[in-house]
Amino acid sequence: MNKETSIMDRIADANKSVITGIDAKDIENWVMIHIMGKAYEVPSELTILQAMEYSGYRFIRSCGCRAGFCGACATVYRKEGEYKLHGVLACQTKVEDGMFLVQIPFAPAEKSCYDITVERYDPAVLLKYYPEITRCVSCNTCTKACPQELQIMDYIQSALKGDFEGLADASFDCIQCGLCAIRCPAEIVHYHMAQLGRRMFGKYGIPEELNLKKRVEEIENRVYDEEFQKIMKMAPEDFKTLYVEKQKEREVY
C-alpha cells in the first residue's frame, strides 16, 4: 500500500468491501474482533463502524456523521490478554485482531435546565447546577476515557476554581459522546457541565465584537437586500465562478 495515501484514503478504500459486495477471495488481511461477545472474522483496514457492517449490523443510530465528530458512535472495547479499557469512537477507530468491543449509544445523564440570560457570571452558577462536582477525587479516569484526547479532569478542576475561560477553552472540542460520564466513580456529568460554562463565558466572558453587533444592525436594517437577491438569482456556474474570486481575494488580505 502506497503510504502517501492519507489514512481516510485507506478506510475509504476498505469500505468498498461493505458497499460493493467484494469477494472475500479479494481480501487480503483479516482479523478475528467480538462484537456483543460474538466472534466475527472482518478485513483489517476497516473502521469499527465499517467492521460491524460488514458484520451484518445494521445501525438505526449510533452512526450520525461518520467523521469523527458528532459523538454519536461511542464504543469502548479490550483487547484479548489486556486489562485496559479503550474509549473510542467507531468511525474514526480501525479494527484490531483480538477486540472485543461494544457500543455504547445513549449515556443516560440528567441535564439541568437554567436560562443564561437570567443567571449571574458567577462561579456559583456550577454549583448550583452540577454539585456534583464537588466529588471529583482527581482520578483523571475521565481524561482516559475520552476519544478527543481532552484534559477533561483539569476543566473540572478550573470549574471548581471558577475559571470560565480554562473550562471554556479545554472543553471547546467536546463532542459530548458521554464516555467521560459513564466511567466516572464521582458520577459527575462533565459534558453538560462544560456545556453551561462555556455559554457562560461566550455571553459574558467575551468582549462584545462591535464589527459584528454593526454587521448584524446592517442585515436587519436590510443594507445588503438588493445584493442577496443577485445573489439568489445567480446561475450555479456563476456562483461558483464568484465564490472562487472572493477566495482568492481572501487569500490577498
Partner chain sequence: MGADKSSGKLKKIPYYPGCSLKTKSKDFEKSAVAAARILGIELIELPKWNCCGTVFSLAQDDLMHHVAPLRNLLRVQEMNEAGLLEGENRLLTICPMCFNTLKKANQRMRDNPADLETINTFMDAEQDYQGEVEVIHLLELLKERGVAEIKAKVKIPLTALKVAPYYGCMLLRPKDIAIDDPEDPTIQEELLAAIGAQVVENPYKKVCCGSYQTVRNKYTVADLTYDILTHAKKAGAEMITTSCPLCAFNLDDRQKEVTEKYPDFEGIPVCCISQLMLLAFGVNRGGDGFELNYVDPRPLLKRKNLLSGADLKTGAK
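These numbers were taken from a predicted model, which means no experiment stands behind them. Throughout, rigid core stands for the largest set of C-alpha atoms superposing within 1.5 Å between the two forms. Numbering follows the first chain given and starts at 1. First, how it differs from the form predicted in complex with its partner chain.
A displacement of 2 angstroms or greater separates the C-alpha positions of residue 212 between these two forms, with the rigid core held in common.
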Given for the second form:
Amino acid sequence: MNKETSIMDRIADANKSVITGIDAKDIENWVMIHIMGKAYEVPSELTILQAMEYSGYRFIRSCGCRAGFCGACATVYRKEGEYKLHGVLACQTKVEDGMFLVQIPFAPAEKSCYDITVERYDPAVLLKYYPEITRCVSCNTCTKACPQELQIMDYIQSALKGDFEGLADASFDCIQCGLCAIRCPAEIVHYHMAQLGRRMFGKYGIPEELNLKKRVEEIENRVYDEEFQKIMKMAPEDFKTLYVEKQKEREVY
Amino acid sequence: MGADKSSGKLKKIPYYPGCSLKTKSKDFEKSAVAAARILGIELIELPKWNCCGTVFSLAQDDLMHHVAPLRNLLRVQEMNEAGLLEGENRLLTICPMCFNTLKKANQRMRDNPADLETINTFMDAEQDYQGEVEVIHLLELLKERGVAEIKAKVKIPLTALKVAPYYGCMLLRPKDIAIDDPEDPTIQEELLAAIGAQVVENPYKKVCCGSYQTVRNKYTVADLTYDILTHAKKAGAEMITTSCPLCAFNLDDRQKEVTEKYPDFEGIPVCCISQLMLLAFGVNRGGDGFELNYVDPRPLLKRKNLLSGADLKTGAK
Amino acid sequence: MKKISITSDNYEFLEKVKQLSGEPITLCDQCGTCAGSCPMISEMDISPSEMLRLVQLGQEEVLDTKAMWLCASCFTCTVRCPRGLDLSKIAEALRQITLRKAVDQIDIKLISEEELSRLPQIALVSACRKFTG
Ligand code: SF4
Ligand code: SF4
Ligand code: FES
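Hand over the structure of the form predicted in complex with its partner chain; the form predicted on its own is what we had up.
Up next: the whole complex, starting with the chain shown before.
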C-alpha cells in the first residue's frame, strides 16, 4: 500500500482501526475484494462477513447467527476471470482475492398458509400449495446455487414424484437462505415447498416418537413441576453452573 | 433381443416411470412391471430420473427444455457404463407423453450435434451424452416379446370383455417417432386380441382428448371426451384402454364434467393394457390396482367373472 | 374485407416466425387440411390455416387471436399437411413470441384447490410449458 493517501483515505483508515481495534500494519496477508462494485483491501484471514465489517459496513440485515445456521448472510460472488456465480454464506466463507460480491439478505417469496393436521398425506398437497414446482426444467441451477450443497433439483423432482421421504431427506439441511429461489428460471420457491414436505413427512410419514410423546405427557401431568420450581428459584450463578454441566453431558443443537 | 427364453433368466431393461405414474396413475407402472416380469422381462427403474417436461419443446432456439429429457438418457448411459444392463441401450417408457418427449429430444440431439454440444457443455457437472440411447414404449416391447408368447401365458382369456383401444396422440405423431401407422394403428388391437378380449373398433381412437387444455378449458375437454366415449360405446365398447395418464385423466376423471354437461351420459371405465394383461395372466390381486380410477371398472369386471377370487384360484400364482 | 399492403415490418414478422418454428411457412397453399383435422377447431376464432395465412402475410395481429392457445399440440395437422409443414411448430412460435414478453396465459395460483388436487402432474407440467413463460 504504497500509494499517495488522501485525507479522506486516512480518515477511513483511522476509522478501521477504531472499529476493529486492529492496526493495519500488523497484518501480513491482504486480498482485494469488491463489495457492490467498490474495491477494498482486506486481511485474507477474514470471513466475508468480517471483511465487510472491516471495510466499514455495518449489518442491519444480512447477518444473524454468525454460525452458519440462520441463512441470513447469503452472498453471491464471482471471481475475476471466472464465469461461475457462487452462492455462499458470508459468515462461513473466507474472502479470496478478486471476489466480486453482494449480499442477498432476503428472497421475496410467498409462503403458503396451511394446516397440516387437516391436509391429507397425499403428494397432491405439494401441488395444491406450490403448483409452480411443475415448471422445473431440470437445469440444476438451484443445486449449484445452494451454500449448503443440497441436491435441490433432486428434491424438487422428489416432490414431483410424490416422494415425501426423498424430499424431506434431501432438504433436511436447508437453512432457508433463499438463494435457490433467486436463481431458479422457473421461479420456484424451493425451500418453502420443501418445508411443507418435511412437515407432512414428519407428521404422517414416520412413526410417532414414543419417548417424546411420553415426555410431553409427563410434562402435562406436572411430573416435573417440582424440579421446574427449583430451577426457577436458583441464583443466576448456580443456574449457569448447572447449565454448563448439563451441556457437557450431551451435544445439543 | 427379447428375453432369454430357454434359461428362464429375466431380460433387463431400464424404464422411465415419469411423475404421473408415481402419483395419479400408480397402477400403470405396477401392472406394467408385473406383466413384463411374467413375460420374462425385468423392468428396472431408472435411478435418479427427473421429470422430462412432458411436452417436447417445439421452438427452434429453445434448448433449455431439452436438458430435462437428456439428463434421463444420460442415466441409461451411466448404467451401461457401470455394467448394470448387459448392454441394453434402450430406455423403456410407459407414459406416452414421456415417450414422445424423450424420443424427440434424443432425435433432435442426434440430428444437431451442435445442440448436443451446447447442452453437454451446459450440464458441466455430468459426463457428456453420446446420443446412443434408444427410447421405446411399453407397447413396442410387448409386441416385440410376441403375440404367441403372450397368448401362452394367458390363463383366463378376457373373451367376455368388449374393449375399445384408444391411442391418443403421443404414440402416433409426429410420424418420425410413431410406434405404429399414425393413421391406422393396430398394436393395441393385436395385444388385446392376444389376451382374448373382444376388440371394438372406435373411429375416435386417435382423436386428441384435448391434452393439457384440460387445465385451461376443462369443459372443452369434456366435449372431446364425450365424443370419444360416446362413439366407443355406440360401437359396443364396455371399457377403454389407454397408455397415457393424461388421456386417462381426460377420458376418466373428466367424466365428472361430462355428466355435468350431458346428464344422460353413462360412465365407462378406462384402464391400461397391462392391467388387463394381469387379469388374463390370472394374477389375483383381489381387485386391487383400480382404486385411483374415477369410473370403477370392478363392477364390470365382476359381472364378467374376471374378478371373483374363486374364478382366479386356478390361475393365481 | 380488409385490404392488406405488405411492408418491411410484415417481412420481419414472417422471418421471426420462420426462425422460431424452423418451417418454410410460404409453402402453405391453403388447402385447409389442417383446419379439417384439428380437434379444437370448434373453439377457435380463426382456423389453423387462417392463422398460417396471416403469418404468411406477416400480420402481427395474429398474435391477438386465440387459435394458438387452443392448439393442443396433438400433431394431427402435422401428419396430414400435404405440403409437409409442421403447423404445431408455427403455433408454438406464435405462443413463444407472446410468452417471452412475460405475458402468461394461465395463473396457476388461480386454479382451484380442488382442481389442483385432481389434475395429474403431466397436465400441470405441460400446461405450464405451453401457457407460461
Ligand atoms: S435449499 Fe435454497 S434456501 Fe435452502 S439452504 Fe439451499 S439455497 Fe438456501
Ligand atoms: S433451478 Fe428451478 S428449474 Fe432449475 S432445476 Fe432447480 S428447480 Fe428446476
Ligand atoms: S449469519 Fe447466520 S448463517 Fe451466516
